[in-house]
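Form predicted alone, single chain, as structure tokens, below.
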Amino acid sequence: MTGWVLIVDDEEMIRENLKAYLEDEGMGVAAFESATLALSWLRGGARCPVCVMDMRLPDMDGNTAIRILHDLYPEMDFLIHTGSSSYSLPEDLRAMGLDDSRVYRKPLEDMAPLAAAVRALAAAREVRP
């Protein structure tokens, strides 16, 4: 895989468990509790093809964070990891290519489908000679 998987989730246990699972699957992972910290990391030159975004964050909502990240890093793909049972994708995020298959509800009983989605999105972003 090229680059890192970015996790943005303010719940430490969820963030760290997801990070550990993806690392065990052989992925490079950077995990942050806020969109602001994730943006600082990316502005430092990090390359990240996939972001797993929570919707409730301390500094901004996940939809806003995805909009900002998409504007700054249009090559990045997104998966949504939310505890909200009523979450619905806004139309502008759908226009970016997100659909309901990219929304994962907490708590995940099995992280394998999310890991497979991360792997597939990252592989699609790899540059081949």
Second form
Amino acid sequence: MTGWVLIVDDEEMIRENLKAYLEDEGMGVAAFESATLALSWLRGGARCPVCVMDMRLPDMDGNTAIRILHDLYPEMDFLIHTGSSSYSLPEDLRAMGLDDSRVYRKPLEDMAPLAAAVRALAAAREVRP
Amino acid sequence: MFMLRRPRSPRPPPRRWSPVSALGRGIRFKASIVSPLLLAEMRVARAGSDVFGWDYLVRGPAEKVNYTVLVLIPLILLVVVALFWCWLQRQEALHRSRQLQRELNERQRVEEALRESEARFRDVTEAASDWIWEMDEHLRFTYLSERFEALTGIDTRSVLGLTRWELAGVDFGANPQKWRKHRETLEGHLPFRDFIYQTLLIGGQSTGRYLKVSGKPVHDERGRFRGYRGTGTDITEQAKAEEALYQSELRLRRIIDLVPHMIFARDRRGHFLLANRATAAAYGTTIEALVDPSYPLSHGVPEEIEQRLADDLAVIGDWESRLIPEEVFTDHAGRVRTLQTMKIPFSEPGANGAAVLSVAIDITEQKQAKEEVARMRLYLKNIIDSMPSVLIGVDPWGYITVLNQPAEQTGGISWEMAQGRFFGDVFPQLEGQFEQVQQAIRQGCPIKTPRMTFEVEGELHYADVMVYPLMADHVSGAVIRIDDVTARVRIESMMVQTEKMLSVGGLAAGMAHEINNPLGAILQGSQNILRRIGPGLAQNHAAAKALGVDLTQLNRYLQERGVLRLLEGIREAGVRAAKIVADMLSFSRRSEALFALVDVEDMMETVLRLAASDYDLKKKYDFKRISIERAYDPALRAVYCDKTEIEQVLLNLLKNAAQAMAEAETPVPRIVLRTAREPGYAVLEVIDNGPGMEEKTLKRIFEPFFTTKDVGVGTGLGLSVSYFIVTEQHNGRLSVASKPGQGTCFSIRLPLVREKLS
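With the form predicted alone in hand, show me what the form predicted in complex with its partner chain looks like.
Below: every chain and molecule of the assembly, starting with the one above.
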């Protein structure tokens, strides 16, 4: 299975732009406006190694969504893309191996670094047994 | 005085010359020398004249002749003898008579001399101020010369027959010992001199007289004590004068003893001639001991003694009074006192002629009080000088009485010079305050004029002027206090701005999410558009080919129509808006969670890299042209801070410097990055050699939205954000030093205290 990238963001144009950029980079992208929709898609058997998660979602908090996804799919890695200025990583997320380099603040002037990070994480997952 | 009394004493009875007695004596004499026999016959003849001789001769020859012859011979013999005896007797008598005559003459001469002497004696006695007295062997007065009554007014008759102690009942009662001694003298029959007593009988009506008497015992030829004889004089006036003098002296003595100051007189060698009680007390001894010539001259501290003696001698030498304003005197208890001494020279018989009277007043406490006052005055002066406020003391008419140091500086005049001048003349900017001064004094309450504006060297200054009335007794006036609040006004306005910014920050934080999403859409959208119309992506070519569009041509078209430029404009506008939002977000307070120990040098280098690759800088200025000097203090390693925030500040400063130098076209642009360790602070400095700034600009440099750059070049928030980050978020200081043409130095000071927290 080629590396899918999961994007969860309630802002449509952000979602679509990210999707467009990553697709242009040759990645398979699944984008959802809520965590619930993403979860149901995943329950349908889809697998993806990297998720770009927004924080303010209509159904739940992005951190919670990450915790749930991490519980269900421990092999999944996360990037955080948030518009909140005061966001800082909770300790339990850090415990999962996340750090400040995973946090991307909106607006992104250039999506290249994010794309590079996704590619790097996906590649790392592929290598894993 | 010791003349014989009885001037009229009976003279020895004159001896009358008679021939019979002379003959009788002559016969006796003859008989003694002729023969005891004849004498015996004479005696027989005288004893019984009728027995023989005369009777026989008369009767004559009737008797027998031989008997007659026998009788005649002895008779003739007898006659011859008698005649011879008579002649002898006559010679004897003549001699005797001459001798008697001589004796008589001698006696008459002696008697004449005696009479003369007696007369002289009488005259002297009568004329003398003394009288003569006599006592019998029972020590009772038997005689008093007339002078007694004349001098004392005491009736002589009332005295005769009395003893002396009976005459002086009161005195006897008062001084029994004196009288006992006198009586012993008299009863011992000894002479005495100058015995003084008061004649005042107990219950007597006369006033007492003071008498002085001398006397010697009188003895008769057989050495028996016959009484006393002597002289007396009335010394009442003298005694009274002496008594008065004594009383007066006693009073004076009491007075000088009452005086709490030291009063003493000393001769030129330093011996005390007189001292009062205060002096004696200071020396820790008695007056008697002090004035004793044996009192040691060296009592006390040697230097003080020397000084005092020198002063005394100077006073004697000049013969002029002198006031010693301050003199150190260590008393017997070792307490050091300060005396103010008046020294007056005077002649003292028996003290080598000259002495010095000193009156010393203990001014120790006064001096201490004076020193305390002076100290207090200086203290207060220092206090008012230490105040940053300008203080001007004025009287009710506005004339200057006091200036503190800041006032002297402001007025450009010293206190001494300004005293007595009208304050409005010295401080023209305050002229309008005279009304307030008068009002404050009248009403007795301070009057404040806040935020008065002054023009100082073309700049606007603010000052709070307060007029305080002075409320001392009888002294009225006011103090004008001026506080230059220009800096405070600026800080206040900055704080107001800061508050504004904080609310902006709060607002920004609240809506950042809402703005960042559309901004993200704009920026990401622009990026995607530019990517998808460009020739760079393989997908583009595939899609174009499928639709029969020549991608190169399309691109040329977009170029031709300026679409690419417009799209770029959208992107740039989005970037700028994002920057403003980010800056505004910086005004919100950050949590301490982001604080960490940061290596200063690492941080500096990071910022240098960021600056070199900064999009704006790269576009407009060649950062690489600027030579960078590093002056890092090895003693300063880690600083506790929010790394990204301080990096932002440093980047701001670097960009600011680069922009300023580029704009001014500084020939050899150079930036010095310097770190240093100061007490309590880590100092990070960015120093350029650019055009520098004017004072006016400097003062406003940290104000939000203040910019010297062209519109659109900067947001005007850069330095105020930096200021906010350093001062509000890091509790540090951001300062700037600059002069036109001399470059600029920005200094960040971050507290080192936090180092300990880590």
